[in-house]
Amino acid sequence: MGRDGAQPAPLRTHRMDVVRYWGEAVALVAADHPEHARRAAQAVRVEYEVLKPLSDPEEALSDDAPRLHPDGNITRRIKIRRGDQDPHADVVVKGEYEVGMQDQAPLGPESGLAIPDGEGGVDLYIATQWLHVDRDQLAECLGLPPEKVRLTMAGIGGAFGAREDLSMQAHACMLALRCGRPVKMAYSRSESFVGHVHRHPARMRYEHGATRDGKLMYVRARILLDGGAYASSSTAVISNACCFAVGPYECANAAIDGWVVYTNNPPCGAMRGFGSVQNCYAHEAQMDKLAEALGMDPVDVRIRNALETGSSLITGQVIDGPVPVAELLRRVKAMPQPAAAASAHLDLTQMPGGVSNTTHGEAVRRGVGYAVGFKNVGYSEGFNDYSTARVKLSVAGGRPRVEVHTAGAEVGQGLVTVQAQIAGTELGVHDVAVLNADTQVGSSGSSSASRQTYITGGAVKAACEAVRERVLALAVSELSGLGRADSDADESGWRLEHDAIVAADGSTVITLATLLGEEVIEETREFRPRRTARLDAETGQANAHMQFAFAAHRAVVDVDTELGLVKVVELATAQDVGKAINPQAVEGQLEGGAAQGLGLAVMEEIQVKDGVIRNPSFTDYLLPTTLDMPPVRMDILELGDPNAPYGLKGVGEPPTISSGPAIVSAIRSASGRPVNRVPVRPHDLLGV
């Protein structure tokens, strides 16, 4: 029965004739020319019984809402209870916040080439973030054993979570197997907008209580995410949104309730930041409110409550390793700020709106804002996280050569380079080839959760160490057999360096080319990080996460308070990266992450009305360009994680988490407006 006693709405089951969102595939057409295929697709006629779409996530929670799936509309609920549930606080601040739907906007749309092998199997060349999970899902879709479905990585034109789910993979393979011919499928830009998942829109209600000297006493939060028509990664995203709902702050008492629900909106799933982006807007706005209510500096109130090594999260997990939250905040605050433009020498191109608008700076106000965020690295809640690497050492063309083979997806984060760096460092060989990723080697997991350098890097390191042990053992055996005098030397100091085995004093013991000859040494190893546990259903307590990454940002913005326009003048950031294996790539990750944070803060939003995307193009979906992106001042710390290979940490997601909230904080400072929704629109700053 519904709340009002009425009968519940009829169940919408998993029937094949039910379409749950605009853009869901209903028919496939193959032709020998794209234009023929388009015309044939236009000739397909589908008769629909049109139902009223369920597009409001609040309505989806209602007992009398239509049930979009047999198990109801709630994809997952998270409940976290920590400490006293009726605590006292001297100062209480409340707020309601909303985050719009963001697109990953990869420059390369979804595409692939499926080739039947003539024996009932299929080879697929595809851009994806996880080859093996695609293979397993495809095998089930096609009714084939996994070994009959082989995937090879093609070039990836951006990912950011958009390629974690199947798009055209199954369709291309089905057509190839049916037609017995290779099938290429490529989405248009508008098809791409509906062909992959998006960032979950969020509605959040927060209450913070603190003592008069600024110490957090409790946090209460209600988080609602719109998951769209299918589950995708929603169950993990809502877990992250709740686990990190308080931010990187000590809080002894917490009550967090989170839901992610099904609607008839486009499906949502993984996107850079994975749940922590949404909550950071809320908890950082709350910390600004708290600072104002207490008459404290907003950075000081954050430092007052910053997590430290040994602190407990609201899930009860104790954080080990460096936790430099306070240090990151101090560093960004200490960085010099950009000088204000002199009124006599205004550069209108640097004003909000640029020269196309009427301002000459009369109503432009400058604001400064701060934010700090964190999230997990790697899989969580007991998910089996591991990676596999195969490393082969041989002699080619008279010189040693290392081949590294993993299934890790290079999505622009520099994984190929990192694998080559690790192999070259561990084996002392100059010629290192990283083979194309495919399913002919064991799984490397997904290129997501900032995990690949840690996990796949760890697997490459382990495989190289195994190869090195065999090489050194072979050297001892060969030199002893030859009766070499130096075979009695202390082999414990031998190492691989400069294509040779060298002694502790740096002298060459034997070159690898001489030692190996035609012999090939090959090792395959898995790397598995420490295990995690699933959240308790009633309390939300568990050691649910493997590693944590932290970042702080300061934003300087100019706001035209008469036009409602914003210019981000500068971003400053400090982040602990553990170990910068490739410093230039780390800088690129910090800049790229900040650009996506800026996009969500002030311009990027998928407009959905009654379940239909209204702006599925780069003409109408606004993305930051180089003209929108300000200089990024960086302070990169390398504090080292004792549990990780080389002490490294994932770096790709934290920049996206705290950059946007810092920008919105600065906008509030400049405009005096509350700004509780992102992206910030001109009318939000004009009170209309």
Contents of the next structure:
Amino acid sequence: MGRDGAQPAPLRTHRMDVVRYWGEAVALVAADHPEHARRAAQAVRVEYEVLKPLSDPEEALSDDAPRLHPDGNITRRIKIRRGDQDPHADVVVKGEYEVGMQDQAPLGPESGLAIPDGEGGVDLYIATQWLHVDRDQLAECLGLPPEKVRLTMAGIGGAFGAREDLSMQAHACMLALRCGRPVKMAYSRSESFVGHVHRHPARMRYEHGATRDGKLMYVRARILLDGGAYASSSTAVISNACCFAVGPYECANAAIDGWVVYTNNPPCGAMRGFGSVQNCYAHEAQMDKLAEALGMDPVDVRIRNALETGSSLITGQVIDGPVPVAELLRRVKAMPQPAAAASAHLDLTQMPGGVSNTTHGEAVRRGVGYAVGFKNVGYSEGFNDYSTARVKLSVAGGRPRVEVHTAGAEVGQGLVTVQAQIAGTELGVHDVAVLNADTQVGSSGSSSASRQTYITGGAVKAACEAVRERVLALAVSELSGLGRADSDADESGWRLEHDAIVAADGSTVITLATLLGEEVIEETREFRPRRTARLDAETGQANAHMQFAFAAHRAVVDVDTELGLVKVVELATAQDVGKAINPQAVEGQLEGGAAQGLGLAVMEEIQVKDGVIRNPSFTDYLLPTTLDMPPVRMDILELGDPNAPYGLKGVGEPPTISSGPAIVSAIRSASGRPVNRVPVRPHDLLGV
Amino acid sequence: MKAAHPDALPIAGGTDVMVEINFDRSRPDSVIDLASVAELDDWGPEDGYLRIGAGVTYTRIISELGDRLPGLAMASRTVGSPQIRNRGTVGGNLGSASPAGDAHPPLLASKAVVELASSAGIRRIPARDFYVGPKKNAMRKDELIAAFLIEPSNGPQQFSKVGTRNAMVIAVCSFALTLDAKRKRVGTGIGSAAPTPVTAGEAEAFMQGVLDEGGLWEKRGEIDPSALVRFGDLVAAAARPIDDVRGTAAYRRHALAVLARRTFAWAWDEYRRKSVA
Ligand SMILES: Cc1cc2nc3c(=O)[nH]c(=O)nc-3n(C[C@H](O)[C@H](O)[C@H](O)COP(=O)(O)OP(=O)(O)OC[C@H]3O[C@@H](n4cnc5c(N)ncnc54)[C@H](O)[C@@H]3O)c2cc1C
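May I ask for the structure of the form predicted together with its partner chain now, the form predicted alone having been displayed?
Full assembly next; the chain just shown is listed first.
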């Protein structure tokens, strides 16, 4: 707020009683130049009474831990009880597993532009995953009615869950309203690492019991997630972690206990895979252990227990539609394997350690691993899931033109393209414009839970159908007015194609340009998938989810067993996408998702010590490079879900779930070491 | 100019300087742009050495000097990405004197000499005396790094670096080896495993002993695997590593022993296969 140079106007004394994590906002400074703002921020003095941070989630559960929030430290407790609680099993395997804190690391840091409208309201240009929920939260923070807060989607920059929570939105708006001037705010890279939520670190204890011939008799699991200082979406993440704790397997008897707790660590929330990533490391390691204990092939044990259509989940939900778990496993297993590293000609790029020249083949062992995973598509547990689309058909420059308007957030996944494809297909119009997303139209829900093609795609389809109905009705009345309707016979066969109404025999009935003239046809529709219900507090039983998506991976890795370095040689995947609306975008999701899974498996970790992030930069938060990410062999199945628009399934998250566990399984097989923690660090593979 | 503005920060490729400025860790009031100092970009022979200007980039070291300085070229290939290698210079690596700088181990292993220039004249300091502390070097405020002098290879050289991804990575630890067949000497350099880049003197002496006693230089004979193990252990013992975000001290020691064994085996294998140049 400094107007002339580095002298900041005194801020309203900002009194906060508690700061719960390193990175919590305590004061806001704006200036006419970033340099002035930086200096002014340095002049802010904060008095802290520093307490010992509560950084161990296990400790947070204990009775003598300090209470970080008035209601205590347990953000949510989940209990799932199914079947016999004291079942017999011939073979029992146990394991403890740990998952580190991954970051979404979107390339675009949090940023936005807030412009006061001079009448007490504000316009915010922002990259987010859900415009409307941002608006509602902002209105509450700013003490304004929602209509005085208008949001417009600005830029993409990646998201992966990091943009589900507010970051700088309220701060930019507060400053803009206070100064009466537009305020731009952008995080630096290191601020970005601190300023958004991360993937929950997990500690998991599992016990599997099976019959001698490999049938799963029971699973007991205890899952503890570190939610950090604030709740974010923790309550839903722990729900997923528990609902899918067993993996895509039939298991008649289960006892799952989950907690997500508050600590003074950085807050954790949504990230691609949303609770199903952590548990997949555990249940898939357990299936490998079971296979070993039984002397069975690891893929066979999985197939033996695979969910199928009509199976019940541990939450009692009977699962309908295609459930190709066994099929996906068979397919990844049958795919050809990459050749062993050629020894004749040394190619460092193919070696563990890569171009850094650490091995010429010494101590390199190959391993192959398999994993399969699943998760829910869309919102669960009774959360009101819907999306709104407005579709307008008019004639511009002598040609029909469709405008699609939704608030669906394009975060790089291709939603804009998919909306245009759907409208173009449904209305047979070439010229389709997808308007920029904003809050001038109803909510689309978030770009998360692999749901937008399904839900917002469904809304666009519904709005297009409504427009089409009106167009056809108009045609019938116009043409019958001209006395032509019966000569062109059966109007029930009419469809919209190539900017015209076309009869069943393919002949043009009338062009849309001629039919519409000045007329504008606009329809708005909401689309709602089937409803879900909240988990029972004592038993965790409920029809909590509306759709499930499955993927399987096979990983081939080379491990330098003396240095603990890993080269993932190949990833192969099979995934049922229901219907590939945009095949290239689907491939992009399968590859990108697998890369993110690989990252968590072998390198990506936010390292936290006493609540402080030690590596908030791309120098030390390592993302896979092109030499780390192998080619992905893909087998994309389109089995068609009868409940979904076009039969499609959510696509974005499954690739991130089982890719990492397959890699870790392959690392285990190559190195012969247990490896029960990700990301796998070189020293974990050596025991030094 | 440096004498007149001792606090001005020299900038060569800027691949360290700009990062420091962006992270707000350094706020120089003035900078001296070395890009226009053409002499820094030259290299040529001098008394059996190569004198290489501080401004020669990694890309040029690889393409123009790769045959004569294989160890330094190997290290250069592991630096960052093509963009960084196109801008970054060995002079800048020396200026920053980070213990993780990849040019240092090969400079140490090849007993290179750093040339510092000021209005008072020129002085030349062996690389092993140049690194005086974590990110601290022996350069005075009124000096600039003009060049470094290094002997063209008299035998096989190797460089090997451990990082937790397969490209574009800061060293967890690194090791350089120079076999000087003319003088029958072994040179070593260790990176990222002590407060400064260091040599492993005992390891060098041990291996020289093994090679001399066995007459192995002349016979081009095989090295006993136990000697390689000992060499690795001595290299590891020369390090003074710490635990940090990139790795643990124990792992660094372990990895250095492996790198030392492997690089020596590769270099000796090459020596045995090739006739003397
Ligand atoms: C993405 C990225 C990846 C990197 N990867 C690696 C890597 O893998 N390995 C590695 O070793 N480094 C790496 N670096 C660091 C950097 O590229 C190297 O240290 C490089 O050698 C610096 O050279 P420069 O010419 O860019 O130096 P500059 O940034 O210009 O200067 C660096 C320092 O040296 C001083 N200086 C420069 N020239 C002189 C001179 N002639 N006389 C006196 N002082 C001088 C400067 O004042 C400054 O203090 C990386 C950097 C980035 C940004």
